[in-house]
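Read the single chain below, which is given as structure tokens and is the form predicted in complex with another copy of the chain.
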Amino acid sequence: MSKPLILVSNDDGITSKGIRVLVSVMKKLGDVVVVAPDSPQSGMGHAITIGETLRVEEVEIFDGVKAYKSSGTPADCVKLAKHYVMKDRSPDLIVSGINHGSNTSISVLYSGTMSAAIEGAMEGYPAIGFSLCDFSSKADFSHVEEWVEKITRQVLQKGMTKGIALNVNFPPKQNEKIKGMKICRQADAKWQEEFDERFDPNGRKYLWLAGNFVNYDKGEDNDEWAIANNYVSIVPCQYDLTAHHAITQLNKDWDWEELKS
């Protein structure tokens, strides 16, 4: 049996540390092409290259690795791969990251390590996004490799469901071993933002986004908890953002004769 194809993207830039583990475990269960941003893209959400032009071009970064850096967005590389450098094979599988910093519960929606993922979904591959709960640039990954490894095997074996990407997160490095793995729900938090004013040396106004992540969930079957918890949280996350259980209700409670044409 041939080895498998595996694409590796990521929102942190190609040259990021995270990207570099990633890799390393993906070579050895399979084949790698890497096709990421050339710079870091934290906080894209779904962005796409629209109106404006992209570049695409190979680079020599990762021994016995064809990578590609992209100007793009992580979303733009995953389709960039498909639809131009992989044109002639297909990835069986999508990693994203590892991300620099956690993207549980709402971060999801903001993180561009997902959204290669879930382009990867969209695309109908089996997609994985990872990120370490550790914003540093310098964070140890030592802990997570085994766990990339592992889920990925699982993934490559059992397939996915269409129309899911995981997103998964570690805990960062503890003095206490990771306890296990646990498929989660998104948890129920947000950010508390605040913007930061300050003046430039024109004694023109900017701002910076700043703010803390507030978690209103109480439950023990979400991410935050996971985490909190030092295990591995996985959550399936779809790209169908229909509220089925909205659908009824809004066709029961609208006045739907004010509503006619």
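Form predicted in complex with another copy of the chain already given; the form predicted alone follows:
Below you will find a single chain and nothing else.
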């Protein structure tokens, strides 16, 4: 029986520690191909490259694994993998990460890590984005490897609803072991942004995005609660952003006679 074909990408760049950990786990589960950005692309969301050149170059970084670095965004990398690098083969699974930093709550909208996974879901493939809630470049990933393998095995064996990507976040390394996993909803939380006004050595003004993350959610069924309580959070995500519950309300409340052309 042939091994499943697994595409690996990320947003921290092809040389990041997180993707090395992810590739090492995926090698246990299937045949692996890597297509990832040649430099960090955090916060790129679902951006794609239009009107500029895209470059793809094969590199020897991971032992026994075909790997390609690209000048594009995480979403570009998945598109390039499907239509160019792997044009004669279809992946059985797309995984992205492991991200250096949290992608819980509203951060999923900004995340390049999750955009690579969601791009895979848009193409009809099972997809998972993995993130460790530790922004350090020297973050310890040792406590998450077994969970990455367990979750990936479940998806490979049980399949997944078409059009869904899993947003998986791990708590940072602590003295106690991870308590388990929680299937969650996205927490009601957001960034309260501020722009610091600063000056470069030549006296020219520039702005630096700063701010604080504020959690308004008091529930115990969301991803922020899970991470705070040392659980792995798993949020199923979809690319259909339609607010279905609002359609009936708009049809009911709006004055459609006034809106007639």
